[in-house]
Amino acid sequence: MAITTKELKHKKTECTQATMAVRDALDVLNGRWKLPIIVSLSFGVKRFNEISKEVLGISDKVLAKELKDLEMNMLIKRTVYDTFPPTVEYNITEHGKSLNSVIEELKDWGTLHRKKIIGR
């Protein structure tokens, strides 16, 4: 059966869609470090070491740029309590707990990859 010029062009629109969509998520999660912090907010409400000291090989430059980051895409929430010194903690908003499933489909398929490529 051939396929008519109509759903030809809905199947053109589809795929630019589906890219323009995947690209979209891309922007927000580039880099490296992005996605291991947002795992490290879903264990819990965090400081700025704490985070630092769970996602290894971060520079602290590094680390403070990608929360600014992920706060302007409302992925987290940094919160400064009036104590002294200023008290701040991160957490991950209900946005960023969307990419709960997208993650653990990530960490299975990176475990596959690497018994795959390192077979361990």
The other form holds:
There are 2 protein chains.
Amino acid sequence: MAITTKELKHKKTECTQATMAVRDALDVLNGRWKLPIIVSLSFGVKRFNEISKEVLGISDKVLAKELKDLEMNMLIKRTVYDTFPPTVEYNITEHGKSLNSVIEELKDWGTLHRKKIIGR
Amino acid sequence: MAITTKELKHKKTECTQATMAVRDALDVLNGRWKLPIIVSLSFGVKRFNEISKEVLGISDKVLAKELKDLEMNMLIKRTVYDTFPPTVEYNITEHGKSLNSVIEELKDWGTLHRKKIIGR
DNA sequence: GTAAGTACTAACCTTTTGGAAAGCACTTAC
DNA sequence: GTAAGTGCTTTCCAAAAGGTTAGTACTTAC
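What I would like now is the form predicted together with the DNA, since the data block earlier showed the form predicted on its own; can you produce it?
Then the entire complex follows, led off by the chain already shown.
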């Protein structure tokens, strides 16, 4: 089911703003780790190893990558202190906090869904 | 950074219900295609090829898989009519409609984020 | 009989994602 | 000098996701 450039252009004009905005949001939050990390940081400033322990199952490599992504999208801020054993702190930004209502909705829906499907 | 069973059990007791619910929701909606498909179907009943044309870039194989996933999670319903060229219709369920507020939030946040980062 | 249309599935291959383990730079404490 | 602690990075490898192309079952229209 190949899509020709013509079809793509044609469809693009029909494509609603809404769908694109949802896609934008999903792209930023993609994967299993972004939101758990944000939730973890929403409880306060944390260091690398603290996040690594709180977000269950994440590997160092992936955590480092996810933190970079989140920083690039201005959802979190990285602060380095030049201490003896190095200290790096991560905290949410105002922009990151604006995700609160999204997270609330996901939490509510997740709870509803669990009742409906998993724990029926 | 391996996690021992002991650590896992220990942390599990601390792990908030909230984080698990968010995870549940994300698991159901994972990937780039689930929500676009749901949005597409939220505008009305559609057939396989119609969805395939509306959800830009998705391949037949992936579409078929995603539709199966969504049906298993009771978000959409599949109806087969035994006509000459076969007809299969997909529509959202009530449970699927309960995602509306999540989608609204994602849309709003996506719009905000685009202003902040992409089109600053 | 042959072409067309629908909704897929199967086979094959490439890309992406992700985990485990080790290493590194730097400094302090012993 | 050597061990420890921090925040990563690198290498290697396995699994998962995803794209392309072809094919199938069935019937109807020509």
